[in-house]
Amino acid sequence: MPATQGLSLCDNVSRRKERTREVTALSKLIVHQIPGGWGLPSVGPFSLKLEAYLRIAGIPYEAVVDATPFKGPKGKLPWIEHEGKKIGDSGFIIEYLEQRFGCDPDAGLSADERAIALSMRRLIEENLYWTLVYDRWMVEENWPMTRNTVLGEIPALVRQVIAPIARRGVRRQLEAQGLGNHSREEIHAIGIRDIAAIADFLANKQYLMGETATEIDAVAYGMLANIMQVPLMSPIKDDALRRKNLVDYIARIQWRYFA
């Protein structure tokens, strides 16, 4: 699935062609990710983040769907194969890609702006993410659809065995992280505050850091699309969909980079 849409700070047509020739000559970039569903290329926020980043940066790649994450170097999805290397964790993958291809969508940001973008990333990936996990895996009304979509590449008979084990593991993760010790109402209140912070920071800008998409937009898109555009019940989703600037923001990224 090659990235062909959109231009970024580090991208123009000639440089994109150069990178395409370079990747073809050396080795193909293979991205292993969580299956797609619900109209999204991937129902994994970090897999979708990485795919959005590759499109913003203009780096060609081939996407491969893995039924389980166990083949990856860190036992999680996404992970990549490139030039004989296997690299896990979307953050470390992006660092590698920036060094390897000399392409940094954040190049135009000041030190202050980079600090703000990092703080926003922590809010999205280390707080809001866990409210998404709770809604998918712990809310009874959502669990059957999560099981059949997120684990949908696993054969049905095997899935019946694996799904409850995976769910118990997720529950333990939520409790260890801390969010799982709160009530349903408290968890949703936390997520709504995070959504409000993102919407307030975006305000009337095209992208989170200004008029050009940067890495934090890939982070935000991967998470927000997986909250706002999935057929699951959640007050967090309902709150996000009431915020016109967030709805327009997601549509803008999809139109420019995923059309």
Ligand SMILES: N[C@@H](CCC(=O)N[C@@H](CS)C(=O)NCC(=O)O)C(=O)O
Given for the second form:
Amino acid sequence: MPATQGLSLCDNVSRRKERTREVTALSKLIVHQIPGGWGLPSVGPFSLKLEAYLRIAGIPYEAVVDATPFKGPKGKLPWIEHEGKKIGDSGFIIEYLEQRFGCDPDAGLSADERAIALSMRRLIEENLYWTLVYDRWMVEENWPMTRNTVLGEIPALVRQVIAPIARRGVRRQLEAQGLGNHSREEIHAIGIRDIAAIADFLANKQYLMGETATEIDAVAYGMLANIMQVPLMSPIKDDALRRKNLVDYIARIQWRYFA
Ligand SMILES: N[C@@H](CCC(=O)N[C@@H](CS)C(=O)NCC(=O)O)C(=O)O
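Following the display of the form predicted on its own, present the structure of the form predicted together with the named molecule.
Whole complex next, starting from this chain.
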């Protein structure tokens, strides 16, 4: 799926960078990601983050769905192939793309704005993410839908065998991370606090760092859309949907970059 939207951010960079991008566009960027579903291009928050980033930065790419994360260099999705290189982890991928394509959506941020954006990213990726994992994989009512969508590209018979093994692995990850040792109510309270912090920080701005979209908006969009726009039950989702600025924010990014 070649993406050509979102070029505006790079429209004003120097002619040299334009030329660089035209040339590098010739070598195809392949993005391996978690399958789409529930109306989203990817039901993986980090895969959707990378796709949002590529659209914000205006970098053309081709998305490929991987049924499992095992082929990637870090054993996780997303990962990319570009000019003979394989790179895993959305954060490292973005660093690579910024250097290779010479286009940084955060270029206009000051050092303290970058520090704030990084703290917000850690909140979203290192804490809120695990509440999403808990709701998808551990809440009994949600499990059948998670199994059939997140693992939906695995042939049904194989999935029957793999799904319970994968679920046990995720339970161990949740316990090792620490969140999995809390009660359901405590986990939801933790997630709701993060949602409140994002909504309060966004306040009435267009994007998290101001009037233009930056990397943190890709991070937030990938996670929030995967919480707010999926047909799973969660008090965290319910809380987020009650916050009009978050609902408008997600719609704004979708309209601007995914229409
Ligand atoms: N830090 C990584 C996290 C990626 C990640 O956790 N991906 C999940 C899907 S959302 C995954 O592939 N999980 C498979 C596993 O943990 O075995 C990034 O930013 O890309």
